[in-house]
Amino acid sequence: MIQLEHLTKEYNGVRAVNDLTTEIPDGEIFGLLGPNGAGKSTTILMLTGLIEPTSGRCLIGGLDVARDPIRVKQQIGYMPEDVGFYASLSAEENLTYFGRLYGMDTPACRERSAELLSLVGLDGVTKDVGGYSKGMRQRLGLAKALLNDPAVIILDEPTANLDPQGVADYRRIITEVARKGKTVVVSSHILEEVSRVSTTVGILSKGRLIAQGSWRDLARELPEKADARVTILVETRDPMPDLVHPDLVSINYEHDRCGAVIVARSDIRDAVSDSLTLAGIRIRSLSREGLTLEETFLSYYQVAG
């Protein structure tokens, strides 16, 4: 488990990231959400012991990652966006110097990386990671987080420059590991992906944590504040008359009016219900679209301003 107790860090007087507080339980595959500057990186940072925060604290398994930073690395799982390593080696010699450092003996290190490269597609390649395209070294690097078989799996980008099947792979590896009961972080700015495998994702916002909760939970607790767009679909038997409401944004007949798409600031499906049954249409069907995952999202972003 992941514990976040005010959690804080200043640069010059300036807060990256503010009195963040929250739980993310084991099993669990948490999407850290956010633009640039919002406050994932330091987060990130401050999670796997590279920084320390000016402030709060974070446990990792129980252990405060500050004060305890290597029993915590030996538990974490870290893949960074920007992944490195030794070009003049081979993927398999490069996972067995990090296994090395894990404390693990050298045949352990080639039977997990052997393992490790043929669940990430790399195994047979034997040719040096110098030559590797960006998308091998990610997949390498999703490897590398693995080795030590930690309790925690902290992604920052993990699928850049991963191709589709890259991109299933990881799904599908993410997916099995926390059924494991391993906890994961995965901190992307891609929101589709990062919807495909979370199970919880959280909001940062100038460095605070705005929303947390599934996208579903996220879309139906949307901020009374928010802007948001409601789409309603409406099918009838009946030409429909014109509608009116003060929340209507805009509306578009169709199939020579017997049926519209309506945009509007709320859901007004039992207003537009009643007007239609006083007119006496009969409805055939009256529904609302979901929000889309970047409405939801940017909802959130219009109330924390």
Contents of the next structure:
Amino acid sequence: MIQLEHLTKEYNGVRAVNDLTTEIPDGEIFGLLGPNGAGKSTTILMLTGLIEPTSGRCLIGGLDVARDPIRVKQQIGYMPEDVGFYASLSAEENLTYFGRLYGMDTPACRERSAELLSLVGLDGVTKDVGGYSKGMRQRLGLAKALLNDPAVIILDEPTANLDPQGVADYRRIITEVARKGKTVVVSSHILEEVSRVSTTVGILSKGRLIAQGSWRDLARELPEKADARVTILVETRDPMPDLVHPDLVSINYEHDRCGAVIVARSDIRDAVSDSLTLAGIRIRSLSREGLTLEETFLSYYQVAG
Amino acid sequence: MARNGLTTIAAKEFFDHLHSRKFLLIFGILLIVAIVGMIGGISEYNKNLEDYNKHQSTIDSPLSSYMAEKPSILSVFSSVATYLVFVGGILGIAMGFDLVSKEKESKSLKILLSHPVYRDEVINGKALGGIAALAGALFVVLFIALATLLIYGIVPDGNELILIGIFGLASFLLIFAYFAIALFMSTVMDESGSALIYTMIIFIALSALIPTLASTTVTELVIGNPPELPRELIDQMQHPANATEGAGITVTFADKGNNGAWDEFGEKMQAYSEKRQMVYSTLALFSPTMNYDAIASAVTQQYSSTATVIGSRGSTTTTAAFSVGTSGDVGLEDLLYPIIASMIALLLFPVVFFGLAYLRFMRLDVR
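Next block, the form predicted in complex with its partner chain, ref. the form predicted alone:
Every chain and every other molecule in the complex is listed next, the one we just looked at coming first.
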């Protein structure tokens, strides 16, 4: 289990992570979401023991990361977003070196490397890592994160440079790993990707955790926030009147389609219809749909301010 | 699983150096200049030995009292030291300037530190790997130098071997000093290019600027001009009261009546020389190159009755005197005493800069 207790990190007086408290049970695939600067990477760096929190603490398997970093690092596998390896070494040599740092003997390192390189589709590649593409490095990064058979796997933007086959392989591997009871933390801005693999998500905004739960849980909470997407199509290209409603969250005018997409906390179709009729605009269609992942995500942000 | 972070990192760094093109290139140059220097030094040594033997055969000549001592085998290393001070410094810099900065650039540092290793194991492992490679390189150079001596039929005795060992140790400390400076800059800078440039600036400052500042002219600017000879003594020299002339030769005798003035002038000159020497010696301690020069000169020019032990090569400043005779009766303590300060200063450079690199690395922000 991963426990974050009032985790706070300040850089030059600015709070990158602010009083973050949460728990991630074993076997979860936890998606950490948020725009740039939300505090995802800082949270991950504290989780991996690469930086120390200003206050609060992270516990992995009951061990305080800051106080017992070596034992914690034995239990985690980490892949940073900009994963870097030793360019003059081959993939196997890189993995063998890192395996030695985990205390594995060389034959065991080689055996495990061969197994993992096959798993990520890099078996048979003998050239030095300096000649690898970004996608190949990312595959190798995933192999590295699994090298010590860790209880917790922390991945920062793991699919950013992968081709479709690589993404499919990644999903398969992560799902398989979680099935074995391991905890996976995935930080990403690709909502689709996170929604495909994660069992729970946490949404960070300005260093604060503004929501956490499964996508279904988050959607269930939305009536208090935003649960409706109303699409209006009208029979004129004239500007539509400003729509004012207390439950309105956002409105995007789509002039090309002669319409607008409205996100609201409730079904405000009647109010929209009345406003447009009063303005003399004829409505071609007015439909209500559930929110897409992106709209759900953005709704949380808009509500969080 | 037993952790062995330090040895794993040190071993990787050591083999990385051995496979590094820049290391092999500079090491190759070092080997070539060492061999060329040795051959040149041996040739010079043989010539001096021949002169010495000729002199020995004319020992009854009235001029024999001016003859120098028997040439030392250590003098062969003099030209090696001249090359080593530059190429060795460059080797140390080349091995250290990107040790940490390259890992920052390639983003492998973040990966490395996410493993169960303490930060001090990482920086110590890097330093140990580098030191082992440097020591290995220097050992090969000294081994080849000794082999060259033996090929030419020159066999050093026990004392000479000790002195060669001291020379090797000083050479190692010099290269290690510049390695430590480069390692420190590598932890400070985010880019290897910047680390190299700043290390080179420090190298130039320590190996060229400080010797320039310590030169006679600059020292005189700091402590003033030497005392002038009093007028009365100049007059006395120009119009000697008891000069004897004959066959175009003038012999001047000191005027016993002015002994006090001479003594006073002598004391002032002595005080001035000591002051100048103190400034020079103090400045010299801040340059690994000058400290190395001092040690190398003391070791390789041990048979001079007054050896130049502090100062850049070719300097005429005399700071210590040795009373050593032939190679058989070299007093090691006599030799070591005047160079002890240089030896300590040379040792302090790597210690201080490695300490700074260590502190900096322990506090490095990994983001």
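Source: prediction; values computed, not measured. Residue numbers count along the first chain shown, from 1. What we label the rigid core is the largest C-alpha set whose atoms superpose within 1.5 Å from one form to the other.
Superposing on the rigid core, is the CA of residue 265 displaced by 2 Å or more between these two forms? Indeed, residue 265 is displaced by 2 Å or more.
Large Cα move at residue 62 between these two forms, threshold 2 Å, rigid core: False for residue 62: its C-alpha shift is below 2 Å.
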